[in-house]
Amino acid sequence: MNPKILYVCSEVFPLLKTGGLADVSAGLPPALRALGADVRLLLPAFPGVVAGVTPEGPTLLVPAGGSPGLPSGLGPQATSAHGPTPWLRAGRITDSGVPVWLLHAPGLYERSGNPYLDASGQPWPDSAEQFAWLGWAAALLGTGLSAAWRPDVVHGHDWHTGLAFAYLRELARTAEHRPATVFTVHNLAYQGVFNASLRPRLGLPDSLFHLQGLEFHGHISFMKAGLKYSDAITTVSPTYAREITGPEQGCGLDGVLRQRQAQLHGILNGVDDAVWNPQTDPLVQPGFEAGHMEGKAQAKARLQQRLGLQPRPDALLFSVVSRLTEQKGLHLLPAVVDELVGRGGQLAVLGSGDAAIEQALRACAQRHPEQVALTVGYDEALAHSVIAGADVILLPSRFEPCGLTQLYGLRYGTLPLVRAVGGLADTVVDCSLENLADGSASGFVFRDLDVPGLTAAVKRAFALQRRPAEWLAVQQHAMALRFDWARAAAEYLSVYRAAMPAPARA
C-alpha cells in the first residue's frame, strides 16, 4: 500500500527559507513521492509561497470550532479582527510539481520578510494564531475535510505544527477517519511557548491543559503538544534523538521524551543532489568532482577575489555559513582568528545573528584586512560560492540536531571542522592517525566547547594541509559519501507504516 501523507510545515525552499527546515521540506517530499507515497504539503500562504505555487483544483473553507458538524470549542475561534473564515487553495509548487494546500487566513500571513519575526527581531504578536490555524487546518484535512483525498498520515514539522496533534486527538473522538500522526523535531530549542490566557482563543479545552498535556510551566507549549499527542516522533539524527532525552539538550522536555522513547526515531537528513552537486551546480562553474579538482581551485580563486581576500592558492581558507549565534558555537571563533591567520590561513564568514559576535568578527576583519572577510546577512548564491571555494567549513556547535552545512561541505570537498554533537557526530569522522590509515577520515572533530578545543582542531587542519597526498585522500573520501533523501525517505516510510493501524481483516 502506498500511503497518502499530509506533510505540514511552515517553509519550503526555494519559496521561503529561514533555515534547514526549508531544505528538508524541499528534499523529503519528492523522495517520498519517488518511492510511491502520495504526498501533499500544507503551508501557510506567506507571500513568497503564494508566488511560487500554481493554483489548481478546489478551494475549501476552514471553519472554526463550534461550527455545525464540529465539536464545540475546538480550533481557533474566528474573530472580526481576522476577517472571513480561512480557506485552503489547492495547487502545485511551480518548479517541482509537488501538490500543496495553501492556507489563507486574512490578516495572518500577508506579510513579507521573516515568517516568525518582525522587523525588530521580535516574534509576531499573533504567532500563536498563525500556527494554531495551520494546526487546525491540518487536523481538519486529516479527518476528512476533503472527501476526495483523506491522508493516512499527518506528518508535522517543528513547533509550528504542534497543535495539529492536540486538535486531531480531540476530533478523532467523533470523526469517521483518523489518520496516523508523526511529529518531527528539527530543533527542540524553539518550542512555541505562549501565554495560557490564549487558550480560549485557540479553542483549547481545559482537558488538555495539564502537566501530562500541553501545559508547560503555566504556559501553552506547541512543541509539547506535538510530543505528547503524536503516534510517532522523529528527529533529524540518531545522536540528537539520544541527546534530547537528557537534561543538557532536552530543553525542559527531556522527561516527556524519555516517556516516549519507544516512539522516538532518529533519521538523518539528506542532501538534495539537484541543488548541491559540485559538478552541476549552476552557481559554481566550471564544476568539479573528486577525480578532477581544477574547478575547486578556480572556485577558491573567485571567492578570494569576490571577498577581497589575498589571492593565495596555498592559504588554508576556513569558512562559516551559519547563523552567528552561541548555539552554533561561533562565540568561540573570534578568539582563534589570530592563531588561524598567524599560521597563514584565511577566513570567510557569511551569516548574521548575535550583535556581539558580529561586532567581534567585524573587528577581526579590520585587524586582518585581506585575510578575514565578513558578509553579514544571507545570500544563497554566495553560500554556494563559499562552500565550493573554501578548504574547511566550521561548525563548532553547542548543539546541532542534524546540520546540513557539513553535508554540503563533504559533497564539495570542503572538509568540515565540527564539534562532536548531534548530526555532526553522525556524519563527520576525525582525521586521527587511525582514521587516516583506514580511509574513514572526512574532517576534523573536537569535543569540548571551548577555545582550546577549537584551536586544537584548527591546528590539525593545518597539519593535514602539510601532507597534501593525505589531504586529497580525505577530500576524495568525503566527496564520495552520500547522504541522500532516498535513504531518509525509506526510513520515514517505515515509521509511517508502523504508526498506521493494521488493516481490518475480512
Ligand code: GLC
The other form holds:
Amino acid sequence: MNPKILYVCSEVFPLLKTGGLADVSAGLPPALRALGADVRLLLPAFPGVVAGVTPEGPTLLVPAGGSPGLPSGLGPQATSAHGPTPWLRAGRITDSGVPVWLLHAPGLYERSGNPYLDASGQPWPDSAEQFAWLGWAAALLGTGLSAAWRPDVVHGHDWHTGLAFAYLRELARTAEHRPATVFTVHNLAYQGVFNASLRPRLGLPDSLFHLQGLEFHGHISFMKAGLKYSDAITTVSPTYAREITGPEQGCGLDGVLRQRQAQLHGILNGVDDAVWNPQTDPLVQPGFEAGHMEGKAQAKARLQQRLGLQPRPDALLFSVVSRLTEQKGLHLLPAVVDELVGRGGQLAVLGSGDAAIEQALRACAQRHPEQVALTVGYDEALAHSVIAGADVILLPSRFEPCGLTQLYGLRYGTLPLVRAVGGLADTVVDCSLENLADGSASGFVFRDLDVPGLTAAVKRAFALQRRPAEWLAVQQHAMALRFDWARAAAEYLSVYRAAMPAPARA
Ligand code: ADP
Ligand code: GLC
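Starting from the form predicted alone above, please write out the structure of the form predicted together with alpha-D-glucopyranose (GLC).
Whole complex next, starting from this chain.
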C-alpha cells in the first residue's frame, strides 16, 4: 500500500526560503513520491508561495475551534480581526507538480519578506495564531476534512507545526479517522514559546497544559507539543538525534527527548541534484566534474573578479554561505582572518544576521580589501557561485542539526572545514593521515569551539594545499560521495510504516 502523507511545513524552495528547511521541503516530497507515497504539502499562503502554486481542485473551509461538530474549546477561535473563515485551496507547485494545500487566513499570511520576523527582526506579534491555524488545518485534514483525500500520516516540520499534534490528539478521541503522526525537528533552538494567556485564543484545553503536556516553564511550547504528542520523532542527523537527548544541546527539552528516545530517529538530509550539481548547474557554467576540473578553476576566477578579490589562482579561497548567527560559530571567524590572509589565503562571506558578526567581518574586509569580501544579504545565485568557486567552505558551528552547505561543498569539490557536531560530524571525514591514507578523507574537522581550534584546522587546510596531488584526491573523493534524497525518503517511509497501525501498513 502506498501511504498518503500530509507534509506540513512553513517554507519551500524556491518559493519561500529562510534556510535549509525550505531545501528539505523541496527535496524530500518528490523523493517520497518517486517511491510511491502520495504526498501533499500543506503550507500557509504566504505571498511567495501563492505566486508559485497553480490552483487546481477544491476549496475547503477551515472551521474555527468551537464550530458545530467540533469539540468545544479546542482549536483557534474565530476573531473579528480575521474576518471570514480561513480556507484551504488545493493546487500544485507550478515547477515541480507536487500537490499542495495552501491555507488562507485573512490578515495572517499576506505579508512579504520573512515569514517569522518583521522588518525590525522581531517575531510577528501574531506568530502564535499564524501557526496555530496551520496546525489546526493539518489536524482537520488529518481527521478527514477532505473526504476525497484522507492522509495515513501527518508529518510536521519544526515548531511551526507543533500544535497539529496536540489538536490531533484531542480530535482523535471522537474522530473516525486517526492518522499516524511524525514530527521532524530541524532545529531545537527555535521552539515557538508563547504566553500562557493565549490558551483560550488558540483553543488549547487545560488538559494539555501541564508538565507532561505542552507547558514549558509556565508558557505554551509549540515544539514541546510536537515532541509529546507525535507517534514518532525524527531529526536530521544521527549525531544530532543523540546530542539533543543531553543537557548541552537539549535546549531544555532533553528530558522530554530522553523519555521518547525509542521513537526518536536521526535521518540525514539529502542534496537535490536538480539544484546542486556542478555539471548541470545553470548558475555555474561551464560546469565541471571530478576528472574535469577546468570549470572549477574558471568559477574561482569569476568569483574573485566579481567580489573584487585579487585574481590569484593559487590563493586558498575560504568561503561562508550562511545565516550569520552564534549557531554557526561565525563569531570565531574574525579572529582567524589575519592568520588566514597572512598565509596567502582569501575569504568570501555571503550571509546576514547578527549585527555584531556582520560588523566584525566588515572590519576584516576593510583591513584586507583585496583578500576578504563580505556580501551582506540573501542571494541564491551568488551562493552557487561561492560554493562552486571557493576551495574551502567553513562551518565552525556551535550546533548543526544537519547542515546542507557542507553537502553542497562536497559535491562541488569545495572541501568543508567543520566543527565535529551534529550532521557535520556525520558527513565530513577529517584529512588525518590515516584517513588520507585509506582514501576516506573529505574535509577538515575540529572539535573545540574556540579560536585556536578553528585556527589549527585552517592551518591544516594550508598544509594540504601544499600537497596538490593529495588535495585533488580528497576533492575527487568528496565529489563522488552521494547524499541523495532517495535514501532519506526510504528511511522516512519506514518510520511512517512503523507509526501506522498494522492493517494500514500492509
Ligand atoms: P540553516 O537551515 O541552519 O540556515 P542549512 O545549511 O541547512 O542551514 O541551510 C542553509 C541554506 O540556506 C542553504 O541552502 C544555503 O545555501 C542557504 N543560504 C544561507 N545563507 C544564504 C545567503 N546569504 N544567500 C543565499 N543562500 C543562503
Ligand atoms: C535547520 C538546521 C540545519 C538543517 C536544516 C534542514 O535549519 O539549522 O542544520 O540542515 O534545518 O534540516
